[in-house]
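Starting off, we have a lone chain in the form predicted alone, written out as structure tokens.
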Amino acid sequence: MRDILRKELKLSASPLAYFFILFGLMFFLPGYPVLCGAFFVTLGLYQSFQYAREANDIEFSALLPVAKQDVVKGKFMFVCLIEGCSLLLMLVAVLLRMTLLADAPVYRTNALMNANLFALAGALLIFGLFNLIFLGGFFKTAYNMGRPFIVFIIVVFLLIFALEALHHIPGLEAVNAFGFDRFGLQLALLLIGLAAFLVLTLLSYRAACRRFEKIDL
């Protein structure tokens, strides 16, 4: 599997999906929907796809001594792999946002969501959706990308829509906490984000292998 990861690495990946992983930077920006960052990381992903689809890269894939659930495994992984590479920078912006941030006046009147614990589980579900919508709508094909990929559009930003109007609903206003208020609550959230996350993924994943095992390439 190092191998195979290795190619996806060097071969498959669009240097577009790892610029991209800046985008979890946009953690830092004050009025403006934190989320959007993780969709943009998506974005980058989906540009490397087109990329390896047009390099006929399934096609060099299934060829390679490896099984076919190797091959989707490799895609999973790489995809994985950037979505925690963007994660680290949104962890890192959420961190000093806590702490250092925690009291500048730019997001204390911010009205949109705040850098937080739950923001971070906001961005997992975006993730475990992309690997749900996309990635599992990519494989029944191994080919045809656009149609799953505005599917995801439509249910990523419905998903941001209802994110950022949850803290103005009286009696919800904790999820918006900054620093390290609420801090049991915001932990909470952000385990059942990376529950979801994990979940989706690994539903996908396996419906992923089973349509790829059925197509004829």
Given for the second form:
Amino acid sequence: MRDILRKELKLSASPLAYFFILFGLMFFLPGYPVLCGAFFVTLGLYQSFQYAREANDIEFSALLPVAKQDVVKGKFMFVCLIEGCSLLLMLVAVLLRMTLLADAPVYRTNALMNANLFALAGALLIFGLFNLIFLGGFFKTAYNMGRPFIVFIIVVFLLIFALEALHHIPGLEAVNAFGFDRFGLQLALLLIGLAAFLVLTLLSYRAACRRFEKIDL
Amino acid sequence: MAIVEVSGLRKEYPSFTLRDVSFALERGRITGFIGRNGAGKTTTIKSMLNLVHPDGGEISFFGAPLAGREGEVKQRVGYSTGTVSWYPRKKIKDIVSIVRQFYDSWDEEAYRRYLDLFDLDESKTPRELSAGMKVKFNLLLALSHGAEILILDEPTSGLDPFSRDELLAVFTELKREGVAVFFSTHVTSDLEKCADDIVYISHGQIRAALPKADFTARYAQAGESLEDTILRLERGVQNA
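The form predicted alone done, now the form predicted together with its partner chain:
Full assembly next; the chain just shown is listed first.
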């Protein structure tokens, strides 16, 4: 398994996929819809898949002495690794905004969503949807990626819009808590986001393995 | 004893059907797989490697079905596909450094020997290689892990006559070591020079699969070369 991940990292990946991890730092931006940072990370992954397609990566991988489902596993491991790295950057931003920067006026007067644990749950949900819609869709053909990415874009921007609007709805202000306010709720929301990410990714992985086994390269 | 058996292989596309393809490969023999463009050679080869999902038939390697043993089987099989360019912007040495990790039996000495024989520069990228040199790079990967079977899709395509001769000599050397070589071609002189067996495919069907001497005895007319015989057979299929 390490070999197929190493191949993904050294041969298949576009440098943009690594560079776009830095968009996780958008969680520091005030007055900006922070979840767009998660979307930009997936944009880097999309570019990476295009780069790999031009290099005949899928056929090359399928010829290596591994089972076909290991090719799928390699792609999922790579994507989850990039997502995990950007989530770490987002977590750093969230922790700083919860502690040292908790009372910074620039964040307190922010009309948009606060980068708290709930926002991190939102990023996890976005990544889960990317894995479900884009990755799962890509493995229907192991070639066409435009359509699944467009579907993902539509879904993700509706989701970002909904999550941004949530704390303006009376009674739901708590999701935009600052510092350690409503910490129990924030933590619970984060765990729900993590569970959603895991479930969506696992469902997509199983479907992708099934689909990839049947297609002709 | 056959180490690869293809039996009743069938694959249907909207405009082409591969029908009841059956043949066997043996250790220490070179088998030429001949047919014109679009006859079904690549589909057959891709099916043998599970790149194409057949609609019917069985493929077995080393006495057991391929299904469920892909990783193990591919450790023992070398595959090369013509002029396809893998990772065109990566250096050859970087591609090889990843590929070698996958093979338990990677043979560094053989790799260096073929690198030298094919006159390949490790610091070049595939996009800097000519079509013939791309073929050689793909062959290099197939030949460097002690494969017991080589499955090569048009390995002589794009090669100059000298390189072609060198490659056919490599086949003969590997045959002596007990390796089964299976290569597709549409150049009959490749068969004349080194093949022990011929598998002839036309319009998705195997028309002949037998030792070269038997093929000549059965199908050749007086004074005909192998090329003349195959051309005549092909015309016959088209007129049928």
